[in-house]
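Okay, so here's just one chain, in C-alpha cells, the form predicted alone.
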Amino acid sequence: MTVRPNRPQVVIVGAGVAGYQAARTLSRTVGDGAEIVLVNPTGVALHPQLLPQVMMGVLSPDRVSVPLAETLPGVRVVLGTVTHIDAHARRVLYDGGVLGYDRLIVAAGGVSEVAQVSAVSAHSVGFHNVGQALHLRDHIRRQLSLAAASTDPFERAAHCTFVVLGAGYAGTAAASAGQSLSQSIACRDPRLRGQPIRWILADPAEWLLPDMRHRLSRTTARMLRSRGVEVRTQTSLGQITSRGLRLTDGEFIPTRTIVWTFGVRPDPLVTNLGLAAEQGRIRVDEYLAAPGHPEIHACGDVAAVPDLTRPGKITPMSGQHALRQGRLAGGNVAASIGYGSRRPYQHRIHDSIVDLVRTSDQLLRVA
C-alpha cells in the first residue's frame, strides 16, 4: 500500500462503542487518504449491550470484548490514558507523550459513580462493565444460595429481594435479566420452592426509560410486571441502612442487594476544554461538530446531540445513540477531508430492551 505524503491525522479519544465505531467507519472510508490514531487505555472494546447475556451466563466475557489492533485495520491503536486536549493548539495529551491532529473525535464515554456507593453500602453492586455483570451473576447465586440454606423467614425474604435503583437501559435490563436468573435458579433448588422471590425497579422519572418514547416505555413495563418485576416509578432511594433500604414512597424494604445504575457521568476529561457544554457532555450540531471548532466531533455518552425528533432535547446516553453517533461522527470526519458528504443524525430507538424483556427466558432455555 502506497501512502499518501502529508495526511491528515484524525484522533479518536476512547474506544467504547462511539469511538470504536468512528474508528471503524473512517478506515474503511479513507483507507490511506488519513493516518488514523486510537487512543484508549486497554487494547479491547466492550460491547456493554451484551452485558446481561454475561450475566445470565448465556455468554463468556470474551465474547464481549472485541481486540482493537485486530479488528481495526488501517488505524493504529495507542495504549493509554488521555489527561488533557488542548483544542486551541490541537494537541492530544496521554501518559505516554503527546499527539497532534488535524481532526479530532471525542468518544471518551462515560464512568460511573458506584465505586462511592459501595463504600455507603456493601450491599451495592454496578451494572456498568464485564467485571460488574459477572460479579452480579455470583451475587445472586450466592444470594439464594444463602437464603435456600436459612431457616430465618426475614433474612430468606431479605436474600430473595433485589433492588434495582434507576431504570434506564441498565436497570431495566439488569431487572429484566436478574428476574429470569434469579427464576431459573430457584426452580432447581427444591429448598426455595414455594420462596417468594422479588425484583424491584425503582425510578424517580414518570415512566421507565425516561429518554425514550412512551410506547417503549409502557410496553416494557407491561412486559416487566407481567413477568413479576415490581415496577415503582416517581420513587427514588430514600435511606440506606445495613439490612435494607427505605424509598421515597416511605417503604422498607428488607435486601441484600442493590443494583445501582444511576451515576453515570460524561468522562470527567470533556470539562476541561474550553468547549461549550450542556449537562456536562460537549456541545455539538445535528453533524455532530463542536460550534467554533469544525475540527473536532463528539460522539456517544461525551456529547450534547441534538435530538431531531424531539426538537429542542438533547439525545441520552444510550448504547443504540453512541454506535450510530460512531458510525456517523466517522463519515462526517471523513467528508470534511473530501470523502463523501457529511449527514445529520436523526434516529430513533428500536425497541431492542423489549426484545431483551421477551427473550431473556429462551436465552436460558439454550444456555
Ligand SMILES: Cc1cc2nc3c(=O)[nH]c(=O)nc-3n(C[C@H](O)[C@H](O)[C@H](O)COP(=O)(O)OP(=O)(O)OC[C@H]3O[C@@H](n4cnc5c(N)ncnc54)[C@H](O)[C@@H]3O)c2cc1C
Contents of the next structure:
Amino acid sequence: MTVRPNRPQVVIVGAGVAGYQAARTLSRTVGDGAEIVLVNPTGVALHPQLLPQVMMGVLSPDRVSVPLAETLPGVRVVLGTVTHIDAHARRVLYDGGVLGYDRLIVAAGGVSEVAQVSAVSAHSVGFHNVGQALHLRDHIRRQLSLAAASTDPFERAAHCTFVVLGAGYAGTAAASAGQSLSQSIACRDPRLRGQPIRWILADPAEWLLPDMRHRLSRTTARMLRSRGVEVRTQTSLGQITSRGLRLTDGEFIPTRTIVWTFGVRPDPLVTNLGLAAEQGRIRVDEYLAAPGHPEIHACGDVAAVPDLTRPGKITPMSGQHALRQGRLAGGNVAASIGYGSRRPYQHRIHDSIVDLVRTSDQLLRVA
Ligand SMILES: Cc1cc2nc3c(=O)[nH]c(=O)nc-3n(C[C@H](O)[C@H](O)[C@H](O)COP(=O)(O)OP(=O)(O)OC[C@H]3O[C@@H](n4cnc5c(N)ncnc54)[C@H](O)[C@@H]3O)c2cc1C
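Form predicted alone done; form predicted in complex with the ligand now:
So here's everything in the complex, that chain up top.
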C-alpha cells in the first residue's frame, strides 16, 4: 500500500470502551487519509462489565478483551502509558518516547482514588481490571480457607466478612458476584456449615448506582438484599484498623477484605493538561472538543460532556455513554480533517442493564 505523504497524525490515548470505538470509527471513515496512533498500556481493549464473570470463573480473561492490532486494521498500536500531554507543543509523552499530533483524542477513562488513600490501599483490593478480578477471586477463596481452618469464632467471622465500598457499577457488580462465589465455595466445605458469610455494600449516596434511574437502584437493592447482601446507603468509611473497619454509622466490622471502588476519578494526567476541568474530567463542548483547543477531543469517563437531554448536567460515567461518545469523537475528528461533518453528542439512556451474575433471572433491565 502507498502511504499518502503529509497525512495528519491523530493520537488516541486509551483503548478502553471509548478509545477503541474512536479508533475504529476513525479508521473506517478516513482510510489511509490519516495516520492513526492508539496508545494503551496493553494490547487489548477490556469489557469491564464482564469482570464479574471473570471473578466467578465463568469467562476466562481472554474472553473479556479484544486484541487491538488484529481488530483495528490501519491503526498503529503503541504499547505504553501516557505520562504527560503538552497541549501547546502538541506532543504526547509516554513511557516509551514522544508522539506529535495534529489531532488528539483523550479516552483514558477513570482511575480509582484508592491510590491516593494510603491507609486504604494497604488493606484493600480494587475491581477495575482483569488482574484485580482474579486477585479478588483468589482472595475470597483464601479467606474462606483460613476461616475453615480456624477455631477462633472472631477470626472465622472476620475471614467470612467482605466489605465493598462504593456502590457504582463496579462495587455493585463486585458485591453481587462475590456473594455468589463465596456462597458456592462455602456450600462445598463442611467445615463452614452454619458459618454466616457476610457481604456489606456501602455508599455515601442515597441510592445504589447513584447516576442511574432510581427504579434500577431500588430493584437492584431489593435483589441484593434478598440474597443476603447488606446494602447500606448514606454510609461511608470511618476508620480502618488492622482488624477491620468502622463505618460512619458507628458499626465496627471485623473483616480482612475491603473492596474499594469509591471515587472513580479521571486519570491524573488530566490535571496537568492545562485544560478546563469539571468534577476532575476534561470539559468538552457538545461536539466533544475542548474549548479553545479544537484539535483536542475527549470522550468516555475522562470527559465532562454536556448532557443535552438533561440541561445543566454532564453525562454520567457509563459504558453506554463511553461507547457512543467514542464513536462520535472518531467521526468528529474525521470531519475536522475533511471527512464528513461533525455532530453534537445527544443520547438519552432509556434503559440500563446491571448483571447481578448469579442466575440469568438476575440480569436486570430497567426501562
Ligand atoms: C466491574 C465494572 C462493571 C461495570 N459495569 C457496567 C455496566 O453494567 N454498564 C455500564 O454502562 N457501565 C459499566 N461499567 C462502567 C464502564 O465500564 C465505564 O464507564 C467505561 O468502561 C468507560 O469507558 P472509557 O473508555 O472511558 O474508560 P475505560 O474503559 O476505563 O478505558 C480507559 C483505557 O485507557 C487506558 N489508559 C488509562 N490511562 C492511560 C494512560 N495514561 N496512557 C494510556 N492509556 C491509558 C486504560 O488502560 C484503558 O484501556 C462498569 C465498570 C466496571 C469496572
